[in-house]
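Encoded as structure tokens, the following chain is the form predicted alone, with no partner shown.
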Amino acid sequence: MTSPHSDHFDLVIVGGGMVGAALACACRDLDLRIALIDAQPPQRDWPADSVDQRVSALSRASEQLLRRLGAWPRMQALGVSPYREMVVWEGLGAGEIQFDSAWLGEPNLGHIVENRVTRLALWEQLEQAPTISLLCPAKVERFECGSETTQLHLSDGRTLSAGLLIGADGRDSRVRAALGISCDLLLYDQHAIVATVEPEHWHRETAWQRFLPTGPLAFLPLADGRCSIVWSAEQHRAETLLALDDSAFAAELETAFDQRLGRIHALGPRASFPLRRSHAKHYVSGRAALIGDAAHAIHPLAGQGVNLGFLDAAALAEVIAHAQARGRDPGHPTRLRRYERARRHDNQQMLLVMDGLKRLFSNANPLLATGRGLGLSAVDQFPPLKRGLIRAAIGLSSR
């Protein structure tokens, strides 16, 4: 942990998972003070053959952000998953679709990566950078918003104040409410199965999802031909599921999965948690804002969580720079505003993209399900409408 030389800094970043980080990092050249908290500190090692349960499908536009921050070689040589195809397909039809990132040129689609990995990686950025101080293990018991400053009271007894307070906690943002921010919230009546599988034949480098009625289910390819998997059900299924020995998951699996990928040869510890949609009404209250999940929680069906964020946080960073170059406070809330109009739109957007997706394909209504078959089908064999999709799926259509 850096020590601080004074209890007041610029910035405060509550939250040091990715997206917090990534912000940070994204700050540090700035000329301001810049304060990181978080409860837990990244973890540091872990077995050569172990696959973090948290996996995150980085888009393009996130692997550019996270080069220009420098933490992509480092997450290279712990290990990223590229996958060059995606196969999506009916689950109660014949419909399929494949997009390929030869067909734009492209080397991949995108990466899976360990979470672990990612933050691990922007942490170890910003144990370099003399502008900030990284306070972990640390949490804030109570918040005082003032219109010039606010005062964070840490659970250590220090007293922090911020001129700019970020919250980058999560879906269950305590700066959110703080703020007194309420959240459009939609519970789903799902959860997340999510384990690493290791299945006969080798996934070919290919991100794979089948709709089900009941809730898609996925196949991440990793490195070494394992296989993350995220399979959403309603809640009854996920508890059934989830009771079942491993030799009755897996053989529930390969059903589900129509054995694309033959058997499974392996399975490792199983972990689930509850599915919902939130989006907080306002993303800036005074001299505060809000970044990632702390603003938004979104379906995993297509695995755009943490991109919107990184998004979030780069359009923050963008705001808060374009200030300080002209001498400007970077927490005064006309110029926070900016940042709420240049993201609250495109990720209302892309939450009702997800919403109706799930509504869609979580049916098991025959003459949808024709529908789904032939919609799929249709989009699969006009490549100027799947060129589009895919570009704007992997970030290459954001600036």
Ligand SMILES: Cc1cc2nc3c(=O)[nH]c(=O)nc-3n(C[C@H](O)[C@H](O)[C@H](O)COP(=O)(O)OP(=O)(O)OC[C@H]3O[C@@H](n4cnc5c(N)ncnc54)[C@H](O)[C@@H]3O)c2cc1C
The other form holds:
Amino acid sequence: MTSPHSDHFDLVIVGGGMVGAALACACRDLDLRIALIDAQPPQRDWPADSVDQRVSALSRASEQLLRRLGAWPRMQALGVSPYREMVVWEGLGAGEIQFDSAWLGEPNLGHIVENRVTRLALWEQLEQAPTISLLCPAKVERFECGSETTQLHLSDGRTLSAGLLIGADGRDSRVRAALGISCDLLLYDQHAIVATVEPEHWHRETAWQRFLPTGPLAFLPLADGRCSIVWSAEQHRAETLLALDDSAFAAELETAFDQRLGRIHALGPRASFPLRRSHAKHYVSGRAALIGDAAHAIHPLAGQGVNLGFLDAAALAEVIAHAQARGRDPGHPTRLRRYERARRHDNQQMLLVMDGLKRLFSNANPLLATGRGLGLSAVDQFPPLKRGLIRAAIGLSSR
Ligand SMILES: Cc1cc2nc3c(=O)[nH]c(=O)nc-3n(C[C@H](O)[C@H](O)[C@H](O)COP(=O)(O)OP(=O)(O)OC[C@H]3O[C@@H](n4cnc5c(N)ncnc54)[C@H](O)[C@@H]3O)c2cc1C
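Let's see the other form, the form predicted together with the ligand, since the form predicted alone is already up.
What follows is the whole complex; the chain from before opens it.
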């Protein structure tokens, strides 16, 4: 162990978003000095009836991880919204598929959770951990990567050194850039518009998704009856939609959603995010590793991004704990590559599947639309395949 007064840490995690905070939590009981650095503190309070514009559909696997980390009870107290069914349908014709948690003997398929809730619950765990130094707000400005340690220069003038450096600093990761790791990058010509809406009819605790040729539109159910929407649309269309006043936007939304939940009564503020697919060519370089969006960014059409990130955090924590338990160096590149082997291939598969779905459903060719509709309906009539698909989507088939 190093001196508690030194600026050396065994493990430095840059980025305390949901994924970096989960990794820190998973490592807090190891005999390591850990620093978690983030430019932005978590949001601590908010008006009672407000909803974060950023929500995530968290899989059952993510719930299990968050339970093990001790964050889930606090998240439940702050508010999580279960969804028990999922309905997906083709925008250009017939074809629909439904999934129900009851077929799996599960209470739900997952939960819709505000990102601020997940992050705060994890940070509150970290605040009680004596092994963790939370350096926040602090931004890492510069890295000097050596063979034994990395020096980090922070915006507040501090300098730290790290035996093991983790980049959990999101899709524009500076850690990734400092390590010289390049990415397979594809900028989609789509932006995701997010907002909270109040539909006329109850959402039936169902996650709804319509595949339109211009991009998928999801209505994610919230416990209070409202829905959080994620509407992916080509950039030009997204800009037009964002510029509409509330009633014109609501009318467009009702049409795009086939009025499945009736009229849209109320609409919260809208925001939009440019969409991309990116995958780091390596997750590990020397004594450093990437996790979460720093390693991979994915189209949100199946709500997998942070779920994959949590699996990265779990796999990396396991590698670190394993080394630690045997008195070995957890930052040794050979050990870190076990993490890369455990995760990169699985993430690559998921990225390719999402990319394929995005391309397949964004095509307005009527023949293809008919084929898609028939395909959805055919899968809908084949319970074993449906069960397999949904188990994979909600993370019940993951290790
Ligand atoms: C519209 C939309 C909908 C989505 N829906 C879902 C969903 O339903 N389900 C799902 O699983 N995923 C979803 N995602 C993906 C999910 O939001 C991301 O995968 C997730 O937020 C990534 O978390 P992260 O912790 O890896 O990165 P981030 O959330 O980007 O966190 C990175 C952190 O690093 C900090 N940071 C960055 N640079 C520095 C620096 N130099 N110094 C210090 N700190 C730094 C930032 O302040 C930030 O807190 C969606 C994404 C979008 C765009």
